[in-house]
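Presented as structure tokens, the chain that follows is alone, the form predicted on its own.
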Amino acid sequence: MSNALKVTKYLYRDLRTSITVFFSVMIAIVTLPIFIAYQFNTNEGEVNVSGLGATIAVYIFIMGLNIFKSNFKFMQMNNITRSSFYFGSLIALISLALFLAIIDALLNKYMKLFMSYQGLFEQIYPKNLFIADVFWSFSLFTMAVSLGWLITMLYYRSNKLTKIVISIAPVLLLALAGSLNNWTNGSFGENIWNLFSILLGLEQANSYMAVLSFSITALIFFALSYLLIRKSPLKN
């Protein structure tokens, strides 16, 4: 264990950079509005944003991809097992995702006292709980950064001819799903929206329901990355 806290708090230090500049781009997109608005005396309902969420989950996602291979010769290099490095990397992803969760809800308060202002949980939900806001968007950027982290592992573990299928799969998927819903006269599209609904509770407004499908669906991705991590070679 000792191990693979070491792992984090490097970890830590290396994504250090990368949050500093994310998060000074965040505090110029939270400002500038407002600066706009008083600068101009414009009145409170003509600014209007929109959440900065989906840019949140989009950044996690993309560390996910990023935070592996350079970090896995490293530790292999020092005598770090598999195990602790995969643990380490856990406790790191999981703790950076809720952190950017309650970020993300206290801007959403923030946000609100200047200017006409909708997260992205207030914009799907319409009851804006603050704790509910956090426990949503801790599972949505777990389960962004988990889905990061088990791709870029598959990229790492395959070969030139897997990779190739695994970066058209989604095209060919989405196509497959359009021609499919084309046959069944858009019954298909309908039954994976319903699908979806139900899971991410939204006919009920429920973000607890979508809680519940983003940690199951993150916990998935993290026990398929340890299946992938046990055995990984060292390679160029």
Second form
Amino acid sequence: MSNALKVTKYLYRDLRTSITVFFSVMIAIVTLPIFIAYQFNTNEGEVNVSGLGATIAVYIFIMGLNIFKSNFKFMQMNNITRSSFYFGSLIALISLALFLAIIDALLNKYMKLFMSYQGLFEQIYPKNLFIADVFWSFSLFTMAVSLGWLITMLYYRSNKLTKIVISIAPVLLLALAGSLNNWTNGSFGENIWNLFSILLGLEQANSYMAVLSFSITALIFFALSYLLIRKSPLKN
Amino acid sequence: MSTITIEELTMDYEKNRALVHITLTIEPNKIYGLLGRNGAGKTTLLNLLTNRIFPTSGEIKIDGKNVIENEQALSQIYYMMEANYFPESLKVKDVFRWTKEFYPLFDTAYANELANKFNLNIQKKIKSLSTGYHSIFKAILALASNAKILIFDEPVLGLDAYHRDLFYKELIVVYSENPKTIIISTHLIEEIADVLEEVIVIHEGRIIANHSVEELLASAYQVSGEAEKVDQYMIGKQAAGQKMMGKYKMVTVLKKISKENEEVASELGLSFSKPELQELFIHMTNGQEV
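Same protein, different condition: the form predicted on its own was shown, now please give the form predicted together with the partner chain.
Let us now look at the entire complex, which starts with that chain.
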């Protein structure tokens, strides 16, 4: 087995507990309303759960944030090259994004049997297509985890000043966007919204446009991560 | 064979130059001591050897292959770092298992045997180990790794006398059963002196000595006897260090013993002895090159 695959194996092992806990909580959240509905003879239609996909996206983003530092150091202890660590992590993260996307799509499909349910995909693109849902969720989760991974690497490579800049940059950008919007009498915000609408295929309800946008963004994030890790020193 | 060649290696940390144009060959199957004062550049050199960090300039090769991001070259080395970068939530036995994954020649049975000898509970989590047991745990990983090159950075940090002695004995057992290149960086020079074959002394980022222990010790001598007579002997000679005990005096001289000197000492009733490695080291890192 190549060292990259050994890294993947280690990361699966490392994430096993976290994923088990996450899904236990998810299952509890999902089954509790059903249990209550049946137990207390509540009208089934009143049980309404939605947006588990967004929870998974946030979870996998946080996973991306947490998966780098300690694992990189452990792999350095074992003289694993940065490229093996990078590609091993990439395989782990992308395969986990696919696994979670399939789980999410299955939940979207089967939750409807018990309650009124709309997954994130269905809320945005009013259609109920399993494969399209899997592709869309997979690309969204991959983008989320790649962003988390990139941020944590940026922090790792940065000195104190750069860390502060990275931390306040989103707030500054939002403030700048707000000012620009006011200055242009709302046309800046409108243009941004139009751009997002095109990139996410919202107008034509074309989820594959979003898949393409998410995938390209993830690819850029992963490429930037590679540039950061390529010469990354081991440090505290 | 695992020959390490270092050519013109320089390492800068922002404005500080940690290593300055180091050129060195580390021969296979010998035990090296890497000695130097705090901040001399020992750990930086070891980190560079194992690709933990990147040099500003220069090259490090193992059997002619550059170590930078070289899986094959790096797989020949096990580096016991002074710092602890193992996941704290893992148990000792889990780390053994994963080390076996990355170092297929890792001898788990021997690691367990060593854990027994050192009274290290392999069910314990890394975070619950004391400083001494952290060192023991990391030393066991290195000793059982079966890598061709073992590097130890302060291997006996926090260890009591019994465990230090046990470590040196096991090191000799591992080396004699399966000769390999061993590099040990430590401040406990007196303790390690008998184990070493070669000594590299690094001072302010520069290699100031690279000799066999025998050569190094032969490059100086100690003369001792009645203080007045020792002073008489020392006329025209430079003392590297001296010790007084009542009327008795012992002086270290950084020169080989000549026949002429032997005759003078004999006339004065003085005796010669080999200096201690630690004493030489103190003198060398105090400004004078051997």
